[in-house]
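Just one chain follows, in the form predicted alone, and it is written as structure tokens.
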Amino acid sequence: MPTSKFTPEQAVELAAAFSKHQVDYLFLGKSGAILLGYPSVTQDVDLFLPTNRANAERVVTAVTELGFVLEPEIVRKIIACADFVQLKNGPFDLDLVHAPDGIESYDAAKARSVLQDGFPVTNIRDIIASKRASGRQKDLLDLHLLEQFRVEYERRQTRPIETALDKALERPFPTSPS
């Protein structure tokens, strides 16, 4: 029976199974934003997957191992890399997305992605672009808060560099012995 919200334990279980089976993927959507620190909840896990048959076959193996019951039609959709496949017969709700709105390609998104506490996560700007492009009312409602989060998240990401640089500039330059 699916839980009412996405939990860190689910992310860990999913990441472990996908790692075991060498699945290439990125967390996407609100679940991805939550892994980056966005203070919210969501009812499902959204994954961005490349359109690659071998990877899709590994996805089927991994989600089956996680406890998802896959009907033959769902397996066909996953293997065919359908744009969107929703899994509800498992320990949590899982959306497999091969073509999210607002993101030009998996390879481009992966190049911009971040590894957050061991989780591969779509860049926050891509998460926002996807939500904006979807045009769904529930996604549009989140945009303002996600944009505020993005500003804070990006500020936090640059702070360690700025702090180290500031400290280095505060120190006097070493002088050579005379």
Second form
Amino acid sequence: MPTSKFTPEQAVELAAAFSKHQVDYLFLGKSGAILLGYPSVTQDVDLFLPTNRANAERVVTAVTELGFVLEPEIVRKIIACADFVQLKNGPFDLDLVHAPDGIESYDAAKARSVLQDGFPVTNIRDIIASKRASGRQKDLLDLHLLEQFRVEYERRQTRPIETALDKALERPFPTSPS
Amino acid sequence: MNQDESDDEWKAQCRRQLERPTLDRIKYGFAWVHKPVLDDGASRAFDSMVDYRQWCHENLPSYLGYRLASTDHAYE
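Having seen the form predicted alone, I'd like the form predicted in complex with the partner chain now, please.
Below, the chain from earlier opens the complete complex, with every other chain and molecule after it.
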């Protein structure tokens, strides 16, 4: 059972291990929202995975490399792409989610995802949809705050409309013929 | 403080957090607190989310917030 929180160093190690083993994944849930800038606190890391046996086998390799001790039954469940696997025997709490509530498919979520400084993260709208669909008390309490965060987050992501002057200023300055 | 003032304060907090680097968000965004039952067992797996929600509903203390919010969703 881990007794320490998920640290920035572990986040970098996780991303490196998953990249090394070519694991397809997205941060999900409150942990994903925190990476996007949601000012809150959580305990566990939620990863959204495609229902793909080869990818699941790579997950097993990667999390073992990170220090998780996996019982044979848990390995079997991960490779079978069980909807929800909660890993407790490792350096931090890690939830592997193959079928989160409220998101139609991994591929659709991946297409809408963002890369936050090297960390692949589920779109904030999908995170909210998932929490809304869960029906859990703690998730519903977060919804109002998450929606307000989304507005601020998306406002920041929206690039101002480029004017003709902006575009002209980006062009290389014409040099005089010699 | 009324609701509008509270919302404005929260939005300002969001804007400040958005200014922080991602690794700082991780540094201050994760904390470990023992949760009874949830943290007491070994790793666990559920074939379906329905099974997981039902397990949470039936086994976790209500104050943890993992139970379903309305009886419309309850597994009872």
